[in-house]
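A lone chain, given as structure tokens: the form predicted alone.
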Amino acid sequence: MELLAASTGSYPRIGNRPEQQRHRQAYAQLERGEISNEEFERVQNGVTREVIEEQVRAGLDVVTDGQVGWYDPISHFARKLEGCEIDGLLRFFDTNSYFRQPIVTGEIRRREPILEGEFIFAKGVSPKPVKPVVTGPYTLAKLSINRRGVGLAELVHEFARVIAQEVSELAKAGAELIQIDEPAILKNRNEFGLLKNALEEVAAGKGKAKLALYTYFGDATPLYDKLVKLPVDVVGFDFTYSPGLPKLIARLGCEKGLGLGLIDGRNTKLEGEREVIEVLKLIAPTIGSERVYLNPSCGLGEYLPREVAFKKLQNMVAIAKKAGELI
């Protein structure tokens, strides 16, 4: 079994030296009307570029963009489609970041692709395996405010229609591996069935891309068995939540690839060898799969302080290659 170190999403645009201030201050510039969205642009390219070498500096084996041009999950999506609206600040889950709630007028259409261009631009300045993150159509659907007078049922199909563009296209322009978020399914277990099945139509385009469905914020071991059997190909844990599925997984085993959330994205305090090592060599002979990934909890990009974020990721990677020797 090979254990690859990953990020799981986003990663801290902003840092303490004034250099790693300007994402900040271009945006107010841009809201201020004194750079054009060219400009604006290509300061976010040049920070997007920046946090890719952060992550490649700490060893990891796969990375993210880091989401640096995400104003948060939800509305970087919904503002670029027809049929939402974008309302108000709303917290996100149990965390202290904040989403841009949509609201659903009517039938939800893509304007233009939304993920293909950010994707592109970072596979080209990577020397890693880029990991695009896709949030999840039933997340998108459950967080958003629908007066369309149709059920919840039709809400999460739109939205995995153009979950399913996204994903088709990323595949189609060399993504090897797509992220797909669905946290808010652990809150709502009676609606697995609407995950299913936009899960089912999502992976229909994937063609030779791989998918993997990531929860967080939540404790996953009530519905471990189901998740493990979706039309996904890896499924990845927030074990921050869950303290009970390592012992489950043990027990029922898992044939697909797994991300390990093993490090607590939201917690300063950098993980401890031997804890996260003694955790992979009891489930470690249960999995099936060949490739299994180490990631944190959740992205770092809203929690963590940016010196404090590659610190823990440089530790994560000298956990996963201590625990390659070993497993």
The other form holds:
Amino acid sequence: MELLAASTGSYPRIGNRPEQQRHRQAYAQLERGEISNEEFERVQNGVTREVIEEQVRAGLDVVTDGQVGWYDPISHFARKLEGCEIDGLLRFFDTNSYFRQPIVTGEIRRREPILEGEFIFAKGVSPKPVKPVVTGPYTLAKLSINRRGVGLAELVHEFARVIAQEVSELAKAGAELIQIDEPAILKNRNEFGLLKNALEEVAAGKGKAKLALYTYFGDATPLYDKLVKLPVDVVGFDFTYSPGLPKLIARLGCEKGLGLGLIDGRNTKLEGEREVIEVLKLIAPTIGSERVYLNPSCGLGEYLPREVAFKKLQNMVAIAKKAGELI
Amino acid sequence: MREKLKKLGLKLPLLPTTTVGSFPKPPHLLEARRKSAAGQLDAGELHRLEEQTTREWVALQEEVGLDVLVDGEMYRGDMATYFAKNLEGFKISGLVRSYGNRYYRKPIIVGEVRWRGPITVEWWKFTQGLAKKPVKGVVTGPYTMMDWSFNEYYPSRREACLALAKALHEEVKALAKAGVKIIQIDEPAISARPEELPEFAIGAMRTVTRGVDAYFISHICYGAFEFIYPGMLELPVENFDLEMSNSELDLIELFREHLFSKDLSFGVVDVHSHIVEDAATVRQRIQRALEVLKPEQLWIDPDCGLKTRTREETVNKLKAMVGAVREVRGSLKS
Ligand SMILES: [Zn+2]
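Alt. form predicted together with its partner chain, vs. the form predicted alone above:
The next block holds the full complex; its first chain is the one shown before.
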């Protein structure tokens, strides 16, 4: 079994050092109309390059573009879709970050590719494989206001059609592993059927790429046996909410790749090597797949200061190396 | 809970009016805070400006005719960071993104949390010294302090929360000893993880309030109340201060299903909107509350702190509120 150190999604855009404030300053200048969209995009690309470089320097095997250009994981997609309007701010799950809530007023259709350009840019500047991260159709539908007079199932289906197109383009553009985030399912277990249908639709377009389904901000234990049967190659879990999960995996095993969110993406405390390795030792014998990822429990961009995010990743890489020798 | 107020020697009219805690800081004070943070202004001068602005807000609250006053929190920045800076066991983090281009610094628990000595008592004394009406004490609650801090020291959220509760109990005791009769414990985060309410959030509030002779209010906002009601009624406080106008009043429906058994400070003006509600709108909101509550249970205030509004919006919103309350009081008597 090979253990790789991976990013889970977003990465902090700004840090304490003056030169790490560029994104914030440019954003403010853009809002005041002092710079053009093109100038802002140049800064944004520079920062994307920088956060990729930082992930590589931390020693990650798989990086992301840090989602530097995303306002939030929901409206980043919805604002480019026909049939969606963007409404006010709402708390993102139980975190202290906010997202702009979409209102679905018409049939959801894609106007243009959403992630393709970002991925191609990131891939071009990264010496390590870049994993694009896509918010899943169920979560997009669940966090939207539905003014359509159709059921949630129809909304999920229409978002799934969009995300399937995204996945297919990302695969064609060279993505080897594509992550689909579905945090909303953990608190709505009775709607699992909707998630299943949606993922079947999305998986149909993946081509040669592998799909990873990640959930976080909730206990995944009650859904574990169902999640590992979905048509994806990797399932990712947030262990900070799921204290019973290591034992459950040890008991039930796992034939799929695993994304082990054993690194708390929402706390500045650095994980101890021993506690993480203990869990890895417990579950390693029951994992059927050849490849397992050690990663933060969620993206770091909204939850940690930049300095701490870097240290977290460095610490995680050290643990992964140590564990690789032991297991 | 009128009994408790009477026992404490507080004479309040029906539908007492109050505010949640914060008022807007004038531009010159914001500038002074910036300079002070950059080391370009000495602490004494900043304090003098804070006192001066507090005086103005007290005068304004009395002029508008509010029944229970606040100090306006001219000396506080973020509600969690302010207490973290004044308790032992905390550091403050680097910048964390909230949304868009907004960033904030977050407290980090790095050691045992302890109360070093009174935090808000001097400000309460100063404010009460200026006012004829009673002034509330306002303290950020243990659950919110825990949820809004990184935790590098305690093994769990529960233990961090209970340690904070013990420290904040000391602050609450010190306030009561100084003569504060109405103490508000702010818990905007309390619905973050509904399962933790019975597990330890209620117990933490019990630790904060235990043995303290005061009328306790708990302010809760941006809540997903449907997940914590009616369980939240177990919190050992006399009064809940809830955001109502911004939630389009759907709480009233919850109260229809399960009787609201405590006093309620009912938020009738939206603090996120520039638009000043007219008295008729406020009156209608109060009347809807009276469909499910007895007049003796009801207090009236804005949804949340007013610090993001302008001074003019603040004053006009409060005037609309007090005007509407007076009309409703008149109709209740007749
Ligand atoms: Zn509030």
